[in-house]
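First, one chain by itself in structure tokens, the form predicted alone.
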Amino acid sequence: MERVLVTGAASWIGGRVVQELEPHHEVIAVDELEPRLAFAARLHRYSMDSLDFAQFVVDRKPTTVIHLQTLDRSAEIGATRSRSGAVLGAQALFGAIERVGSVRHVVVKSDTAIYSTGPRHASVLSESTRIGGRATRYERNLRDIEVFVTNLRPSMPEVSFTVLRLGPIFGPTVGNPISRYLTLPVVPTLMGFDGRMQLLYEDDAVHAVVFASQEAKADGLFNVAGDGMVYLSRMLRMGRRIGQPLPAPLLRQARRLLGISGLQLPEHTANLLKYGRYVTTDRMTRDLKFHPAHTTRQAIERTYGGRT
């Protein structure tokens, strides 16, 4: 039986992530905060940024580690503890897989938002497009860990890396800040833009991963996200909610009220809903061989049908 350690257990998709795992394989969940979502495997309390957790992977010997702790949890712990936890966090586990000999697979999450957006970025984002320009907090994080892993490679080469830069998670259950602020009765926009929408549906981001860790192991750096684009505006509209555009003044202070209210929407997320982004996928079905079951217009319906 394969142990599988799965960092950021408590957030919710690495909550659905141990509950498919745990019916047939051993798994280890590390996390510092309280589980979103229930799962039967006990949940190991560790900051990753500790020498302690660096001992316990070594001590555990895992066959296959999924690093799911790459979250923007700015909203829940600060900005500065969070990226301590990423960034500090991914180097001692990488740190602690070199030494642990056991591990013989390692999925990361990562982001389509490591490519950053702008009005100057390219209009298709494929993997080998050049990352570079002005990046938010977490866009930073998300690079940091990447180059862990490119730095990493050459001196494992019995193990694989896959690296899933997953797309926008939407969803009616997964309670991230860009569904939560696009399922509002009343979505503030911003006043002459009309950002391309590429999304991945829950589900879809769920099994990603799990497809990646037992499936595929599948060596290399894969975009996943849904068939398709939509513009902002035409979304909702498809979700019967009402887009009131604002100029940036304004945009900027109901932003402010929402977040008062426990909505903070992060920097990157706020930019992706003003220029959008689009990416290649050609490498996820070629060579990764998964298929999102549902497209990004598919993802909306299905969101915007289980909620009100």
The other form holds:
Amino acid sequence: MERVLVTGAASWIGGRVVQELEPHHEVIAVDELEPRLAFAARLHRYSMDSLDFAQFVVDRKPTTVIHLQTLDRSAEIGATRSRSGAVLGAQALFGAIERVGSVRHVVVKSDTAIYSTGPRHASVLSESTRIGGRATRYERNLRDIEVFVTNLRPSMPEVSFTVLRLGPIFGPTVGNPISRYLTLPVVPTLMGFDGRMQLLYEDDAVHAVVFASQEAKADGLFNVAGDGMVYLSRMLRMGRRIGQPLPAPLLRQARRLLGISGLQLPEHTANLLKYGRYVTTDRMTRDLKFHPAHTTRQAIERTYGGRT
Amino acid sequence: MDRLATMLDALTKEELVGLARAADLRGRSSMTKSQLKTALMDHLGTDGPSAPGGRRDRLPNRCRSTKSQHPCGLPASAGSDFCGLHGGYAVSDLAIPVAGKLGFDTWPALLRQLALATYDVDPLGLDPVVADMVWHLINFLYVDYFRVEVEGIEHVPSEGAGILVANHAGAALPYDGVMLAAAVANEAAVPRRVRLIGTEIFNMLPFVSHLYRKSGSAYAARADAIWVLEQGHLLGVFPEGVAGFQKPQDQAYQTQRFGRGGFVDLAFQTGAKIVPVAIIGGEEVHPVLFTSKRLAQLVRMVFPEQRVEEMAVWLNPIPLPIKWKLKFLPAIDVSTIAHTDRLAVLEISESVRIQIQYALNSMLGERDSLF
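In place of the form predicted alone, the structure of the form predicted in complex with its partner chain is requested.
What follows is the whole complex; the chain from before opens it.
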């Protein structure tokens, strides 16, 4: 029985993690939005970039912290508040962790988007790849948050920090922009480009976070993604979706229309679909000892409801 | 037997012809319906699929992949139950046509594989099916158009990591890269894939971007080069870069500076062998009229990271049918070299450049005609 603080509990992944943990642990769920999924634990409504939240953490004395509120919430609460919630929220949280002294293990959800993507990026990215270059807002958020962790680590040797760089989460229920976009009946794509897609099935993302907080407790930085890679065009064919290549100006208009109807594709995801990304997962299997149950191909087949 | 007869009776003639085609019966198109039925009865009834010498034995061995509800249909590689796509051989390393041969007649089968989407691509994005199609198109240039002549192909290592270092030319399109890859795939004792690395422009241009990746090439990032070599594959590099590509005609076959010698560094790190390659033919395919600084400025506006000083303006839109020659020089094993310090990187890099220059000079001396 541990006292586990879960931030970002209103998000899909937050809700799933709370559901998994609450039968065995005392879960303190925190978020500022309405929860996506129902769970038994009470959701404490704090804006993470407030000192109230930091004080709350200090009062509750958690032993494990699962920090999932590193998400891109530009669509829900606007870009500025999203950035402030993620970056200043992380600052407040880590400050509170240092003050309270009861925390033994911290899991931070990062994203392979931190490597960013573009024509000048290496095709094979590992945890030791130097991160730099142009980045979108969400990617900058992640870089800032990981820098906090790097700075905090030497001053708190008794705490193990697991930073999980989760690959693009894909699945039928997660409802993130990439999953919703790629399961449209007709998917507008950029003409002349075909991104390399390596995906993480939604259940595996949840299991990775729970596993890291409960069993592995490995200190370090880990890429987490499914095995294998397929091209975007191939993936849409597997899902019997019509990939409609459009030249850039038309694609912008198509995405604007989708944005009006409530499906905003963030810039970092649009870049991913254009160029693609592959991360090595050697450290995940060797040091974290986590094995996703689904390969990229299985994630695609499951999501589109095909053979499993 | 009677059940088979009634089943066949229920089919139309077109369906019977379809069955006959699947059974590979000769003369099927000129048969009447009853003849078709008799022939099919003979074929299916007497030597059914499991009978010795039956249909299955007469067909070539087919891939038994279960990755899709549709059969793969490609021939299995020798001694295996699977074709090249489904775990037969190291696709990233070996250039073996997945349908057993190259040619437009294999394209329907290849396009079907693209639609079935039953195989993964490697981390750099090599798609063996698309690579086969590209290879077939390139072979037209290689065999018929440029009539490439190859010397010293035995210096290409048959296994393990190797770096092919060549002089660069071309002005318009990097034909030398694809000819280098085609030479190793077509001529070497072990047909290996040369994973070329190049500038980011290939990643930025529409259509080129993914064909380039799918045919096995990548952006020249250090991590990618190391990945290729650590997997024990062949890497193809042009250390002159754009400086070699965009040079005035009076500097043809004059190798430019070899940059920082990154390929030597890679060889030190991974133990790969360095194979210098001299290529002639590339400089005359698009003869350069003059080079322009103004044009280079324009290019830098679109691609700010390109440190190109001068852009070549070439004569002809269609490549000239020049006769090419590739000469592979003896491999250099860096593990036998005493010094492996920073200066050694520059020394080896320069010695490779000089070897290539000497080879170029002697090949140009022997050349009788451009065509």
